[in-house]
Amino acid sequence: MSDVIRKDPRKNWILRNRLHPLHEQVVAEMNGPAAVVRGPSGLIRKNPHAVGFIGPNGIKRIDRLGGSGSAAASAKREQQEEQLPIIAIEQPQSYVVVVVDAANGELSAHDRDVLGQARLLADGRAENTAVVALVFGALKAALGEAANPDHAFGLAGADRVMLFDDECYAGFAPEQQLEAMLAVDRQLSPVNWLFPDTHLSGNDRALRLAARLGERPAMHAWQIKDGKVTSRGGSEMTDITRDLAAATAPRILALASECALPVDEARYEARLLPLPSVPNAMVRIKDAGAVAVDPNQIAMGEAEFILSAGNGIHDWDQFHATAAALGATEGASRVAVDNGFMPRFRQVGATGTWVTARVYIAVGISGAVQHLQGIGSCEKVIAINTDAGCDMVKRADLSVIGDSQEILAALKARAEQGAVAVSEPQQGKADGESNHNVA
């Protein structure tokens, strides 16, 4: 037999054809051992020699975005999460409480960072310490039972969950939320209170709790290491370090984003705890709801919903109308800005503005490396493009392949229908009340 390695033209053709029914099987044969395996201790181990995938042209590619750029990678990540063993703490001796923001009813990246830091603090203690996630307001997805492997809080590192979902806790309700935190403090006596240092809720809650308990909190903390917490001070020009083992150690910590890595190789029980008895607070501040503002008046770096245009946009009037109907802040690629269709301050990317939107819709943007860097912190990326193999489609969590004009027209029509459906019941209710008063 000859030792010359010969290529199989049929296998090479299957590798290039992603729609072939044998494509995945041939890819597995060509790539050799699995890239991710589970070791004897239950931890996920990665084989560096098998990292990557075969692209549509038969060239091996490596996903530099951590697997967040394709639906296949997301499905694989969900499958790995289902296989994670549940870590349970039956009788905790102490607690670390994390008051999450849970904006729009779901955990944010900042919340997961703080839960990851709480996990480090709890695991570093000698006694069994449980991490408690305290949530104010309703969640987008209903909480499951303790053994539910898809539990978002369990995957984020929480052993227990306390959900204050009554209407009196929704929105900005600082007095009632403070009474609830004080009740939890009396019931659990946590060793630490952790908050995401956000100006909307976490910062305010931490300061109110510290003032009521008469404690000195650690605000703007960005690192906890070797038993010490480091905070930003002096207009963020200096660092303030405090010893967590000292008698005057801060028990209340407001943590910056990326203070720690989120939990990714374990899932915890996330058992629901019964709520303590909370007295009714004297309400002096009432949440009147969000103020309607022009989305384009919001700074690009602070916008939560961005509709971004690239070279694939041919009807700019339609793009502006769609952004207005969706209530999205307008963004643009460098090509659209250089061609004079959008102002320079609308440019998204490493050479423009780094954005952290919760939803980022890229219309007709191929995905240059500078643009992908600028949207690296966006939670959900949606790509609308005619090229199914462009880098933006590979990066996106959801891709729509088709003509941008047709898709934007459908988006605009759907948004206008939703606005009419919301306004009609309110109008009917107002009319009914008016008739009742007249009668």
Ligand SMILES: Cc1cc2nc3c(=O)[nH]c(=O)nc-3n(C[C@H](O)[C@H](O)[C@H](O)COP(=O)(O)OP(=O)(O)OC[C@H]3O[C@@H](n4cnc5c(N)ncnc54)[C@H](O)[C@@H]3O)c2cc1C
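Output the form predicted in complex with the named molecule next; the form predicted alone has already been displayed.
The next block holds one chain only.
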């Protein structure tokens, strides 16, 4: 309502006519009262700095159109957070089920893409079709009983959510998860089962479900277009296209990332569905938990957590000890490698390895473009450097300015104390600062 531009033709006319007796008054009204004042001697004083407003790009704008121009309107509009419409699907007649990975209880970008594809499939059907997101394991942000349009699932396009968060679904429990999927299949008989084609989660679930139901899935599918699904064959050398309307059409699809655009035009209800009763599976594969892996045995390109050293490292023994204490894979800039402190295969950057770490700590690395290229897909970058103006600090999500030796010593001490702090939360810093929950 408020962004409808309303013009007052009379005021505009007065604004244009400087000789109009009410001109000053109207200008003052437009640009704020401080613009025109009567000075102590009785003279009219105009303050040239008090007119106008600062536009969205930081440039001062003087609005001579009396608030009816487009610039002012868009500035006003920007201040207001736009609310996406909520689309509710009542009484769905059929379902498209997406089994999301939701590793760590959050939707991944791949999950969102698959949900976007599910939306396209559901909305393209003649009957009322709902998208059901099926999740194994607990979520980070809880879902309420009623509609949750502002939850990540609602924003990603899920009409309904089925949350299997019992203990028996945690870890690697493919047999119990398969039972749950079969129960959902019996209850909803979905028109399509969609999975993100991810190693050991989506891929494994899709294959298990397909093998049990005796169906032919479309694995490694990367495009659904014009009612046809295209999947990549072995060695990525062929494209296999199948008609989704055919009698032998695949119902179970494992989709590659970027198969479709995620939903961003509307919000959906993400209402929790009651769970069907799931029989207990005969568990023959027992999960004995994660195995400690020497972080330096992990290939640089797939390491999750890298501590990288540059020219600003002077105590190399300390650097290696810190990496060991944190359990980080070691990396290096080219200078550190050229100077012979680190082996060549540890080099990160344009002529080294392009890393994909979730957390990358750059110690004493200035952030040359060749190095920054290599860390382009890292999620969080932490810089430790003496120079607050260097490029690495500009790239980093957290920068710590100081001598590397000092900070690494403190970090190593903190990491070693960390294990203690987990069991005895009272220890460590007396104030509430270190009050973290380690799950």
